[in-house]
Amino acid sequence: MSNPAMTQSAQLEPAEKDQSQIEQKRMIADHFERLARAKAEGKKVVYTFVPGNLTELIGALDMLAVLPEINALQSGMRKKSAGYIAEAEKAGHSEDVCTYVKCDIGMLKSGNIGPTGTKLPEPDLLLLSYTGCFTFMKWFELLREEYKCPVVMLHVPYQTDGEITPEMREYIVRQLKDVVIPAMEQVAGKKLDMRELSRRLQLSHRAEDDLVAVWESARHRPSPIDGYFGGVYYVGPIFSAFRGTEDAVRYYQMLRAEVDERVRRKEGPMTPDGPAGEERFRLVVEGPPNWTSFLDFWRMFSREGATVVASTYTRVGGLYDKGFRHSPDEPLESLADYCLGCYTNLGLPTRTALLEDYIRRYEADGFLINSVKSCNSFSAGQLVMLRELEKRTGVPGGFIESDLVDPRYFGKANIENRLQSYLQMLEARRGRASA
């Protein structure tokens, strides 16, 4: 599910690179170099997940983050996930288990080599912020068995009614004060400096402002961004190890300037084949992308003139466009609200309302669901959402199926046929409306 430094594989680089992409590659390379030196330099390493991650807190204690989801999707993009998954299945993991989990376990068993070719350090702490995905808990149980290191869990109440109550917020703040921060301080060997945490939250706030401006640019015609395939570039730094840093602020300033320039020139987004051609279809997409054939998947859209103007996957690490910002004034309350508001922590009615808002706000011609075989957090209830959205908006929905990082479940011809049939239906519908 998740995302994040998820786009730094050489296989994902478009034909032409924006300066922000070059900057992001540098950031990722520097981070993995720091991880490679971590043990020698006495740095503590925290493994954690994308939705609800406490990046600012980790950084404020001078520790480094590793995100297993990102390791898994990077393995998929580097065409290594099939072997890792086979390794995990040989060890007894079911074919139906989340393929992120199996890929990560298989990578661990195969030497734990990261995206840059260097061995990842073992964790000093497993930090789980539970945000609507039960698999995360089982995943960390498996990692605990392997690494024999401390585990600390921040339990996040499920936001079933689409509302954060004072009681929910206080429940998380109390856990942070009484359980999570003391455990992290013990591993870090130092006390938390609340002024440093607040400083990092202020930096997060600035980066989040610029990211939201990038999302909102999709209201232009043509959209200067692709909010799904291109979007996984945009969220890389903020969803992973860089939120709360000057690097992230600089990256999002650079990205926003590039997007503003494309708006000024009335240009569409970058694609794997270079700048986009004519914008023929504006789509909203629900569900994660497939990583093992990411470029093929993207080209199915871009070569048909289909631009994704918004997607739910790129909100899995934070719904900033609904108004949330990290706040330096109430640091722990701010972290609590962030965890509560992640997309995977929302009930189906709230998710459906969010998609409806995106369809209307970005004037989408259609919306498409990519149902991922091994991700119940996304896929459960998607057909119900599709029918409800069609009823509410009058906009037709489409449905395709793939998987996160298991190439056995990416049927290129089948997906391409379904997508082309769907786009042809949108074209025919448009013709009837103009007749």
Second form
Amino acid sequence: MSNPAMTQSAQLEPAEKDQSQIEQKRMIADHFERLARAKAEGKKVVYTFVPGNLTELIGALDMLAVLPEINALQSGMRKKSAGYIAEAEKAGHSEDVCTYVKCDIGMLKSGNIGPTGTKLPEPDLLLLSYTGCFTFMKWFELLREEYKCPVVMLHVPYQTDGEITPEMREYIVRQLKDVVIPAMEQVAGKKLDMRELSRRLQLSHRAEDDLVAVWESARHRPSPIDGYFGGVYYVGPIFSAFRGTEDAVRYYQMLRAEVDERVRRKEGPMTPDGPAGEERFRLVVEGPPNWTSFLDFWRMFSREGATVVASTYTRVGGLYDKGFRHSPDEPLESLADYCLGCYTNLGLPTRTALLEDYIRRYEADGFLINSVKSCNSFSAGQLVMLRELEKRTGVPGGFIESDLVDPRYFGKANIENRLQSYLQMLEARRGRASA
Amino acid sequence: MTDSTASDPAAEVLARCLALYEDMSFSRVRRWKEAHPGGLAIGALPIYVPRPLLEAMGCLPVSIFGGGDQLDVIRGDSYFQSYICRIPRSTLELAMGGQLDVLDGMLFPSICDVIRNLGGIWNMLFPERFTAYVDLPQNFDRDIGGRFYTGELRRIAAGLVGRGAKPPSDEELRAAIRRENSRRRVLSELSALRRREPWRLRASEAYLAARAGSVLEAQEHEAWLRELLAALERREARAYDNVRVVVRGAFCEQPPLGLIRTLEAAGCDIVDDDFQLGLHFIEGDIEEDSSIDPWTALSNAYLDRGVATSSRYIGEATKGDALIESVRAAAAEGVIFAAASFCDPALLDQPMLEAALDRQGIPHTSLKYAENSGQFQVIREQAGAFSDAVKLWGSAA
Ligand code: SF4
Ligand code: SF4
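Right, the form predicted on its own is done; let's see the coordinates for the form predicted in complex with the partner chain.
What follows is the whole complex; the chain from before opens it.
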């Protein structure tokens, strides 16, 4: 699954930009420029996934990361995904499977032009971090067929019972030491400097502290952030190529300061149409957003005064608000714990408990599930979670269905109707409670 | 003795297998429990779980394949969105209808995210029941993946002991491994017979015979299989002019029996398939030698000799090599991809396997099904056209 809106195109963004957003745009532009020069400069390129990404390791070996999930979501936002998916289906890929994969394959078959309009460099290594999603494994098997480059697999066990056992950690650390790092060193042509890895993990830690403070700010009324639509921008740097860099530390300091300022001024979040109006509903959202109609989708909420105070999608590339931080003191162990803790790597009971906690902690009026057709990892079991959460919290849940990047599965009118009826129901409920 | 038994020596044992297949109330499992007081019946979702471990602990492993085409799914549907395959919803329907009450626990192997999440659903809906996720390693180094996997086996065993199963001694575990090997040797003999004389043992019959192993202990299953093998030798059968095909993709949610029979009726001799894959998952014997720790033997078998299926990471080997090898070994003329609708592992694998077949000029066709599909006319026409084309031109075109 994943992820954040590392977007290049101004019309896809909220009307007014914060300084942090301008900074993020610069960081992304720099990264893509580095990628464009990579082959000429002899830099090695590693394709990997957002959940369980080993960015600090990639950076410490002086390699550059490409995240195909982000390319797919970008293609969705830039209205290219329908064509790419059609291309992949024409080449024999089933209409039943994850559309991120098909979007990526279609993009590759159409020349591999990335979000900035330049051709993406081919991978020197496919780093298969198998965390929380079975499809990842098939995705990189498919890419290996196309690129004929080495693949290295990191199998991350599933946290069924919400507990990381020493055996799980040891299994990952052993893979890192004996398989993953040697394979990466071979491609990088250099040895890993553990001090450099630790330095980067320290930087990650700092950025993570600031990100958690940003999530926490949603406890204020009004919430100064939208933790879903706005949230996907906030996680952009930390979920992708920037965790463990000074850039990311600076970005999160800046973001935190802006959010603190909005708290001080009792302002709500930014929306696609400017600053939010009155906060009428506080929602928690489970499931990824739709990217092909991202702004339309957001407006369905923002125009009704609905702010998302917390979301699980923004935890797929790392769950920090329960206390985990990357640690320079135990580098490999902390990378292991990070991979194990990504949201979709958690058992359904743990996911449900997390949502319950968000509903209570952020005093949500309701919670909504956006169930996407593509993603069994997220979606299988959501209806059980819905029932369970209603039972535990007494807060009513809503359910809508769409897809990540296949516009055929985004029924705008239908989703809008459902959402409006849901919000009306919340309103009526509130009226009854105060009567 | 019925008329058909008189004319077909295999009819009686096959009828028994069919009765087990159709028995959605798991009465055989109930009978086993009555005969084994204190024994636990442990359900297992497809594909692979280490059955000898369960048997060594006095447990009956029961393979659960959803509700097939005999179950109306009503409640199960309200727990899953329409774009998710059918097996989790019918499995849930069985549980909610009480048919799975006979089970003392459930194992959910790591095949795909749907089965994985179904394990979580089980935890939430039936918190009092024993539920364990079997995290099969995707690292196949004995010292890394093997260590993790033996740890998993011990964790699951400890959980079962907590529910009253007896801790397995090494000798009991070895004995269970021997029984499993012995059963699998007969299964291999049946597979060889099917490849040699597919008209003597039809795929739909072999399917029923293997499937009986879902609710029988290895030793009893072996006895049934031997009975079948002996009967088949006496069976009068004549060769058909059919096309020899391999079927792939049906390793989890099973195709309805009617679909397998439809392929046969359309002129296809299915000489190799991945139905009931759990029983065929290990190639060759699990080590039985007393010098080898039996836990390690179970793990080694999974690591070194697990078949190349789509839920297993194919590291260095080329995708499709194993399929081509199967086609050659079975002297098949083509491949039919038959996968459950919305089955991510099978459907994501398929383009790679198709490409490998294309490189070798091996004809193939593909279809999708649900376990409760009832109309096979379109499939019959498609398979018929495929077999005709292969027969006439040696290609699917
Ligand atoms: S199945 Fe879900 S988590 Fe996996 S790649 Fe697709 S969208 Fe991402
Ligand atoms: S049919 Fe496929 S997707 Fe469905 S549970 Fe089985 S392996 Fe998973």
